[in-house]
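Only one chain is given next, in C-alpha cells, and it is the form predicted on its own.
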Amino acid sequence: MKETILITGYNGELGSKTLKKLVSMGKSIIALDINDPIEKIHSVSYIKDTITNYQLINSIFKDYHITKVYHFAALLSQTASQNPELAFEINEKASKNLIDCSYTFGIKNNCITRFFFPSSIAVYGPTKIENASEQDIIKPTTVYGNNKLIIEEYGSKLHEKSLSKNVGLDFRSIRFPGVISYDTVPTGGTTDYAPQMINNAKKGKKFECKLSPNTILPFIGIDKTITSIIDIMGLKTIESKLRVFNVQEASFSIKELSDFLLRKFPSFQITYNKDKNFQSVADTWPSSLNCEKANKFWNFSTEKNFEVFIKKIINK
C-alpha cells in the first residue's frame, strides 16, 4: 500500500502552505477540513468533515498506509476562549483521537507513524518571560493554552511508550509564537494585530490595536514557520526526550512595529484601545524564546534584526 500524509485543518494558513509545499516534493496526500477547499489541486484527495468524526478518522488509517500526520485543524486562542467547550471537543478530544490513531497504526502494521502537532506560546504562563527555553514555567492562564499543553503532554508520553518497541508514534511539535505572512491576514489568535496592522499601513488604512503600545511579543514569518515544519518532520530520528521546541525569528513592541510602519507608509494611522481580554493573555506570554534546542536539531537560525525581519515580510 502506498505510503500517504494526513493533513487536518488544510484550508488554514499553516495547513495550506505546508500541503503545498509537500505536493511540491511529491508525497500522496489526504486533506482533511470542516470545508471546501479554497484552491484545489488535483493530486490531492480532500475530504469534507470534521476531526470529531471519529469514524471517518479510523477508517483513513484504515483504508490507507499513514506514514506521517500534520494536525492543524484546531480553535485559536481568542475564539477558544469564547467557545470553552467546543475548544475541549476539537483542540483536546479530538486531537488525543487523531494521536491514538496513529499509535494504533503503528502498532498494528510495525512500524512508527509520524506525528507533527504546531503547539503555541500559549502553553506559558502566569507571568511574562524573556528568552523562554521549552523548559521554563509552563502554567498556562487560557483555555486555548491548556489545550495545546494537554496535547503537548499526550503526544510526547505516548512517544516515549512507543520507544521501548520502537514502534508507535514519533510526535514532533513545534511552540510557535506570532506567525506574520505577506498573503493572509488571520483572526481570532492575540498575536493577530501584527499582520494586520502591517496590512492596513500598506493600504494606509487605519488600524485599531486593543493591546498596549509597550507589549512585546515574539515573532516569525510565515516562510520560516513552513521551513520549520519540514524541517523538523524531515529528521529520521531527534535523539531528545524534548518533543517540543521553540522558535522565532524577531522580538518587539507593538510600539516599534507602529513606529517602522509610520515612517515606511505616512499616511498610515494607528489608535489604541486596550482589550482587557487581550491584554490579559499576552502578559503571560514570553517576551522572547529561546530557540538553541531547535537550532541544534534542524539548524534553525533567528534573524536579530527586527526592521530586516519586517522589511522581508513587507518587500514579499
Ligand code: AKB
Given for the second form:
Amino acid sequence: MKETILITGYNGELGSKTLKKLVSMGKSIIALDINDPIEKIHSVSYIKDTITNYQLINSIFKDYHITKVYHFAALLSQTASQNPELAFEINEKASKNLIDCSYTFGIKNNCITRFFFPSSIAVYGPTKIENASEQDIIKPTTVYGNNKLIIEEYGSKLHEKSLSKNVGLDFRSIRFPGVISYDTVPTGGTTDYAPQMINNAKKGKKFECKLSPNTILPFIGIDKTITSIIDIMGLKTIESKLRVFNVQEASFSIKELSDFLLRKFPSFQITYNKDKNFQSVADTWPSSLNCEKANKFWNFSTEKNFEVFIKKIINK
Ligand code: AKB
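What would the structure be for the form predicted together with 2-amino-3-ketobutyric acid (AKB), rather than the form predicted on its own?
Starting with the chain above, the whole complex follows.
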C-alpha cells in the first residue's frame, strides 16, 4: 500500500505551509480540516470533517498506510480559555485518539508511525523565565498550556513504549513561540499582536495593543517554522528520551517592535489598552528559549539580532 501522510488542520498558518512543502516533496497526502481548502492542490485528498469524528479517524488508518501524521488542528490560547470544554475535546481528547490510532496502526502493521505535534511555550509557567530549556519548571497556568503539556507527555509515553519493540509510534514535537508569517494574520492567540501589528503598520492602519509595551516574548518566522518541522520529521531517528524541542529566532519587547515599525512606517499609530486575559498569560510565558537541543539534533540556528529578523519578514 502506498505510504501516505495525514495532515490535520491544513488550513491553519502552520498546516497550510507544511502541506505545500510536503506536496513539493512529492508526498501522497490526506488533508483533514473542518473547513474547505482555501486553495486546492489537485494531488491532495481533502476531507472536510472534525478530528473529533473518531469513526472517520479510525477509517483513515484502516483504509490508508499512514506513515506520518502532522497534527495541526487545535484551538490557540485565547480561544481555548474562552471555550475550555471545546479545547479539551479538540486539543486533548481528539489529539490522544489520533496518537492512539497512529500507535495501534504501527503495532498492527509491524511498523513505526512518525507523529509531529506542534506544542507551545504555553506549557511553561507560572513565572516568566529567560532562556528556558526543555526541562525547566513547567506548570502551565492556561487551559491551552495544560492541553499542550498533557499531549506532550502522552505522546512521549507511547513513544517510550514503542521503543522496546521498535513498532508503534515515533513521537516528535516542537515547542513553538509566537509565529510570524508574511502573508497570514492569526487570530485566537496571545502572541498574535506581533503579526497583527506588522500587518497594520504595512497598511498604515492604527493598532491597539492588548499587552504592555515592556512585554517580552520569543518569536520565529514562518519559513524557519516550516523548515524546523520538515527537519525534525526528516531525521531517521532522534536518539533521545526528550521528544519535545524548543525553537525561536528572536525575542523582543513590544516597544522594540513598535519603535522599529514607527521608524519604518511613519503613518503607523499604536495605542495600548491592556487586557488582563492577554497580559496574565504573557506574564507566565518565557521571554526567550534555549535552543541548544534543536541545534544538536538538526542544526537549528537562531537569529539573535532583532532588526535582522524583523527586516527579513517585513521585506518578504
Ligand atoms: C498563542 O499565542 O496562543 C500561540 C502560541 C504561542 O502557542 N501563538
